[in-house]
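Shown here is one chain on its own, the form predicted alone, set out as structure tokens.
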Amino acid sequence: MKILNYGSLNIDLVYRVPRIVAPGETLSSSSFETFAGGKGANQTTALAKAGAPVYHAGKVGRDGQWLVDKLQALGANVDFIRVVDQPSGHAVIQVDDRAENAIFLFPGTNHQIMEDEIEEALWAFAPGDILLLQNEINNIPYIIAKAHAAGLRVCLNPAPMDAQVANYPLDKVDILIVNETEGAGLAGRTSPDGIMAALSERYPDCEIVLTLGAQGARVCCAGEVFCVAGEKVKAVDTTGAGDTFIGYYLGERVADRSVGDALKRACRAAAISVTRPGAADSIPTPEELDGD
């Protein structure tokens, strides 16, 4: 079984600030760093580090060739990434003294995915393989429909959440991974119990995964609910924690681990990631997870 991650590739520009800048306010940052990012690239990084057979599809500008090289060096297959003469997507990220972040995105090449490119990538995969999607590229409904018709198992992480997600063909999604904000937006309820109940009722054949930050995560699969508490750590930067969770969770599931074991390992990986700056660069290796 293979995983095709059709997702974004971003250049992350990270500024450390005492607090998130308010409207009309000007603050000086104490540091500036450039990282590999994009929810797609982050999740491919986590999958590759988890040892999963991951292929990345997407589009990047020549200014982002180093992002492609970085994924390839980690062991991801990059044959379906197109490099074009347009600006890459990038994110401007503020990280404050409480390790909270605020982000705005320039989509760039991430919003230039064409239908023929999608079909070419999907053609290389077989029924039963997994397609992973986030919400940072264009043509998501088309990709879901085509992948479902081809017999791929569709995993959707609708982040960043927007109003259009409710119009996606979610009935064709096999694994839905949301945080509390995304889950509430789809379920119309705000409590974890309410979110899980509403989404499980609406999509009874879908594996529902709800991440709860420092509180851990829950999964409803085939009518059974699994819960794991979060690990207590000193957070430095929460950027990419959800992406780390998703990569390790899917990596464990592809390796035939149980839902409960996959959930525990994914939560541990996410906990380690928030103790470091950056998104993709903060994702731990399996050896680090296996430490004490």
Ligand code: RIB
Given for the second form:
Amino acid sequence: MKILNYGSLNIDLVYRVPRIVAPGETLSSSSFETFAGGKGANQTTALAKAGAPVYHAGKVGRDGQWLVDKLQALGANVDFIRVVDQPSGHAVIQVDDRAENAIFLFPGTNHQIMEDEIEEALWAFAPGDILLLQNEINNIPYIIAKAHAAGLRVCLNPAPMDAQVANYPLDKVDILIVNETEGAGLAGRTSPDGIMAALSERYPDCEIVLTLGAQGARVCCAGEVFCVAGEKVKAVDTTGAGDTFIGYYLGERVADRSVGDALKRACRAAAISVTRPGAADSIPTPEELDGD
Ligand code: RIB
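Now that we've seen the form predicted alone, could you pull up the form predicted together with the ligand?
First the chain shown before, then all remaining chains and molecules of the complex.
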């Protein structure tokens, strides 16, 4: 079974600030660093580190070739990433003293995904393979519909959430992974119990995964609910923690781990990732998960 992750690749421009800048305010940052990021590329990084057979599809400019090289060095297949003469996507990220972040995106080439490219990538996959998507590229409804028609299992992480997500063909999604904001936006309920109940009732055949940040995560799968509490760690940068969770969760599930074990390892991976700066670079190896 192969995983095709059709997703964003971003150059993350990360500024350390005492607090997230307010409207009309000017603040000096104490440091500036460039990291590899993008929800898509972060999730591929976590999948590759988890040992999953992952193929990344997407688009970068020549300024983003290093992002592709990084994924390839981790063992991800990058045959379906196109490199074009346009600027890559980038993210401007503030990280404050409490390790929280605020992000704005320039989509760049992430929003130039064409229908013929989608079809070409999907040709290489067979029924039973998994398609993973986030919400940082264009043409998501088309990709979901085509992959579903081809018999792939569709896993959607609708992040970052926007008004369009409600119009996506969510009835064709097999695994839905949301945080509380995304879950509340889709479910119309705000408590974790309410979100899980509403989404499982609306999509009874879908595996629903709800991440709760420092509080851990829950899964509802075939009528059974699994919960894992979060680990207490000293966070320095929470950017990419959700992506780490998703890559590890899916990677462990593809490796035939039980839902409960996959959930535990994904939560542990996310907890380790927040103790380090950066997104993709903060994702741990499986060996690190096995340590104390
Ligand atoms: O989820 C974290 C990611 O969101 C960052 O790497 C940034 O690129 C944004 O896409």
